[in-house]
Amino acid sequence: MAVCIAVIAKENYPLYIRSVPTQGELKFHYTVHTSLDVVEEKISGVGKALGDQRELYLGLLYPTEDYKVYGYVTNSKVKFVIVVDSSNTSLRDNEIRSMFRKLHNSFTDVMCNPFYNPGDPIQSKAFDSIVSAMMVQAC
């Protein structure tokens, strides 16, 4: 399912990026950072149209030949990006939404940890195990 999962801070620097084929990790960093332009465009467009009632799930940001990139933004402007292999046609929109919900809940647990400084890279083993499960579930 997911080949890359990233958590991007409000200021657009990565808090966490993990990809399955580690030899293509730089390509996934590039893909995640190029998707931030689409995320910002969707946030600004939604904010003008609906005021503060916005949907956290941004949907498909853009498809490439090999991958599909999905986005999600929290109320605190932290962005989640999931890159999925485009050969996986059985993946539905509600499954992507549930992956983002699971990721958001795990991120909330990380933020509630009194020993975590907001803005630092995420090094939680519990968060990492949930991301690993989401990636293994994919394969």
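Numbering follows the first chain given and starts at 1. Note that the structure is predicted; figures quoted are calculated from it, not measured. We call the rigid core the largest set of C-alpha positions that still match within 1.5 Å between the two forms. What changes on going to the form predicted in complex with its partner chain:
- With a cut-off of 2 Å and the rigid core superposed, G119 has a Cα displacement that falls short of the cut-off between the two forms.
- In a rigid-core overlay of the protein, G24 has its C-alpha displaced by under 2 Å between the two forms.
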Second form
Amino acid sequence: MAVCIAVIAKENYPLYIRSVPTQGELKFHYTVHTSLDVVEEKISGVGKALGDQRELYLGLLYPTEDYKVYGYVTNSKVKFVIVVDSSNTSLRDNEIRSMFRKLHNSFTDVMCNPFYNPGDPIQSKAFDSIVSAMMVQAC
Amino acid sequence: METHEEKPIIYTMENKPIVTCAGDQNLFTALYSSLTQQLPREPMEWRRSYGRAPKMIYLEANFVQFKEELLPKEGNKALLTFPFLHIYWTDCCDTEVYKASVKEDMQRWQGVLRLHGSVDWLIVVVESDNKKKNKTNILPRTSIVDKIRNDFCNKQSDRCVALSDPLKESSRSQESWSSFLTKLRTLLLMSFTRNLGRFEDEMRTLREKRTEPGWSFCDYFMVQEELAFVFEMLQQFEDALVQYDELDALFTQYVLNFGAGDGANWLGSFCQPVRSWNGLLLRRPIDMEKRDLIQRGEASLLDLRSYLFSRQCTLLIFLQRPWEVTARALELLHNCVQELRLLEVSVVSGALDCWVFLSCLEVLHRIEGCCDRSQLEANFSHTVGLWTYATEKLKSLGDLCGLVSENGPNSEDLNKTVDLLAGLGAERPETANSLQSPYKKLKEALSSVEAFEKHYLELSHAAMEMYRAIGRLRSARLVGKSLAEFYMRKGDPQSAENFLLDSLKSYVSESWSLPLTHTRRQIAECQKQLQKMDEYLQTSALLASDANLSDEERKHFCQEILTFASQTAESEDPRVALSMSSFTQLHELRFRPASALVHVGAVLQLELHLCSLMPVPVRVEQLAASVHFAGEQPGTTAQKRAAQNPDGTVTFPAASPVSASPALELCEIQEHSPSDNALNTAGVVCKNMHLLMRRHDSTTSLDTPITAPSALAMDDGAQMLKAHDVTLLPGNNSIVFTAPSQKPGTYTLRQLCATVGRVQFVLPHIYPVVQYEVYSQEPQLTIQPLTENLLAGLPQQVKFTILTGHYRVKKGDALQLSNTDSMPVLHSSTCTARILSSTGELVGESALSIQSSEKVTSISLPLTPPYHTLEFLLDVLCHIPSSPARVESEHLTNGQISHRARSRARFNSGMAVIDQKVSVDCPWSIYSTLVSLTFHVPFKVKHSLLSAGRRKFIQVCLQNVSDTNFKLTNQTLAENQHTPSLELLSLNTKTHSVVFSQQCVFSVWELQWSGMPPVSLQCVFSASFAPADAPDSALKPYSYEFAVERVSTLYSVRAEIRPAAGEQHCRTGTLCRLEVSLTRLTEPNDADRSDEEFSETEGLRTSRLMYEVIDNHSNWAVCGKSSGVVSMPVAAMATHKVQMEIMPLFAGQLPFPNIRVFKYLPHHASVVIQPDTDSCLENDSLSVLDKALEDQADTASLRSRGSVQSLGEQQPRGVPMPKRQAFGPGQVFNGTQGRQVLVLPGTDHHVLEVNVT
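I would like to compare: after the form predicted alone, may I see the structure of the form predicted in complex with its partner chain?
Now the full complex is given, and it begins with the chain already shown.
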């Protein structure tokens, strides 16, 4: 389903990034990092209506020949980025949205863990398994 | 809506809905121009089926002559050529003519229309006044129109319209035009609705058949496009676009279904290999070539997509939505690439790149063509994607055709290039004249290495500029990075370096480790080629410690450093300083001892735990920490070492993500005043405020500079902690340093430097602050009592503590205690000394040898190393001075300084205190140490002289003021002068007594003498005492010396109270007689004579006495004179009687009033008080008389206090006033003391006074 899922801290360093093992990890890191440009552009709210400000889903950040990059930002400005294969046409906006919702829920669980220090890389197994499920599912 | 310049180039704009005209052609020709002009003037509302929103529409029409061929045949679905309305024009106003020819013609026309099923027709009757005038005989109104309506329009009267005087400028003509046009428009719209509705229905039916085997997408495409054309013709671009979008979606769905295995036959034609990749063509409104291909079913996928997009693009530009074009273009290009992949269409490698490249540029050119520069600049975010895409594609083309390598293309590459160029075909005529066409660009770029580079750089820079302009720095840097890769392949590391460093910056600042590693590796390669050794080594160090790299790579980079390090230096600055952070990571520093506080010369070890990040063991020749030394300065701000844990460890913080905010670092601060070291201020200071108070951006700027590793410099501190030849294994290592501690002061670790050959790894700042302190201490001797209070008179233990400090106790060193008589040192042979180390551990014990000589007591000390503690106990005894007030002046027996053991009476604790100073000569100092010991006298003794007539008694009261119980024996009183006739007779019954704490023991002796009574007595009270639980052998003597003056009784005072005459008893309220008789008991002896004042009158020696009767208790009222002066003859048993009247105020047994007697000194006598030779006198004579009486019981204390003011001082000197002087205790015996007399109540019995007390 997704080929890469990343959680990026407010300060733009990666808290969690995982990609399918078959393809170059490095490439996804570059892709996700570059996508932050668009995320910032969207967050900065140029031309964003007031009503939309509660909308966390940022939509398609940018397409490349091979991948589509989607973004989502939590209220605390933690960014989620999901990269899907362009050839995977079964994924519509709704599916992406629900993936982000799932991711956000799991991330909230991670943050609720009293032993987790906000800002540290996420090492939660529960979170990991949610991400794994998204990467494997329907692929 | 539409600019007029654009109109001619758009082919479809020439199309207008066709309206046929039959009937009178001349008539129509005359009206044609005004008709075409007026028809589009006003909009009409177009209500549409399927719930589509109504639209206002301006209608235009193409009026053509009616021909039967124009009517569509059965099955012809062409809409563009479809006549929507048929109009029959006639100006016939003659019924005859109408009947004869016009009606027939109309019927034929109607017949043809009916044959083709067309119901959209209109008959226009043009009425003209000119014609009517000619035929006046005919009914003027409604005849022809009505006839026509009758004949043709059954129930459709609106199908026939009269137009009156169309060529005249009259209001009637205007009106008639207007209603005609409205009708015309309405009918046209009705026709549109009907015919388009029918068309759409048919189209839908066709679409539903798409699952049938023979269905062809191309056919359907043509049908739906027809609809789009019509909408476009009606200027309904939105609707037209919808048609194309539907086609697009349908096709996409088919491709997807094909991918999912559900192939449609017709799709096969699109799967043919791609032979032409000449890109999009957006300069024509309709690309007829491609359209023909589609119509013929010969189009390839790219052809179809290109054609579809060109149509969409055209419509979007009509709709003034150019930025949607760019977005759609990017999507289309991505999509096409995916679709070709999905359909497994065979494509020459590079062909798609060409197609995409050309298409990108074509779209950009098209957009540039319809927007001005400022619009373009404001919308870089929409175009930059295409620029980047084009750049990427050109790059991959360059790679493919060997244009990027240093050597240029080989023959194989050239063949590929030729193939690719062939697929481009010939340049299209539209762009043939343009110098900058995409086609020309691509051809040129592929033609030579230089041209490629030029074009590639141009594109890359354009993309980067745009990214920067819209603030997408990360994207810009990524483009820069690929540009750097290009330069590296071209063998131009110089140009590549800056791009790489730039992108490295953003990865460092945002801690993206994987891109960081990758970029850094590229930088390493670049720096190596540039021979920037320092930078290369630094990068290598970082890479060698990078966990993202494989072991081999890390080893390689590590080896690079080690190889360099082992080379001999050729330049004058042989050393290369690198940052230590890449080499090792400090974990913890542990002080031994944990306090990090040692004395001078002591061993302080620092154990440094660090983690080597190198993949192989590294032998470090020297690991050195430079130390900053600050000498001891009392009074300066003392900072507590906050970072140091109590267990003596300093934990270095682990490297955290750069952007995370640092933790609060607080430390305690105390400021002491330089003069007396008292605490002035205390506070808490935040040490890293500059970091915390920094403005926090919600998004970290990518431009934050990274610390340049080149700025490392090793300060050559004077002091160093060094460890030589350490091999750092990968992972955790522990290194022990021995810290220098030669000088007292604070040592702060500043830098750390590991030297490996020519390479030094330097940590410029050790953080948190690591400090240790070295102190120096003078030897110190303290003597402390073992118990809370030292008691005088008993052996007491005192503790000697010697802190050796920097002094080493050598053999033969001894403490010399100067002996004082009042405090001998009692030494026993069992005295041992304990030697303790500075940490308080017992090191050893040894016996002390104590030698006493007459002057000094010498205690030879055992050998003790510096900074140790020597402890031993010593018994001392402080003699209680027999007379507490006596001042002793003693010379020290060792004759150095004269000092005296002073005893001061302190009354705060009830204990007299003796401060005993001991002078000790210590071996480390030429000066003696004076140690003060405070002893407490356990007893307080008072004495008093008691008289009974001539008999005398001495009472001694001994009070135990200490907290210890004592037993007391052998209380004796002795007279010092051994007067022969004097005897002291003890009246005490017990010889042993126990005196408890805070209790008293009284002893009484009677003084007996024969002959002359003693004038004064020097007495010594002595007793033995010991703690109540001690054996008798521990008894210690106690003595108390005192003197008693004027022992003998000079006068006796007697008094009688007699009731009034005739009464038997005294009564209250009645006067009684007081008779006082003063009797001289002895002749004054010589000693007394000096004491008394005598006067000689008429040969009789007399002394003057003053008496005074005072009743302090208000029992008596003295009536008349209460005092007087009498002259007493100086002879034994001389008596003087005085009488006075007193009145009792109460009834009962009343004590006698006080009768006091003083010496009377007349005013002419010398005022100056004679100085007393006896020390006793200074204290107890000349006291205020009243006070002397009251304090009679407390004479001992009065004496020692000696602060009672004398009379003489109270009065101004030189004023001749008579004076009275009190007698000493015992000189006057008052026989009335304690006597009482019975007083009866007064005669009036009716008043009874009852005192209840």
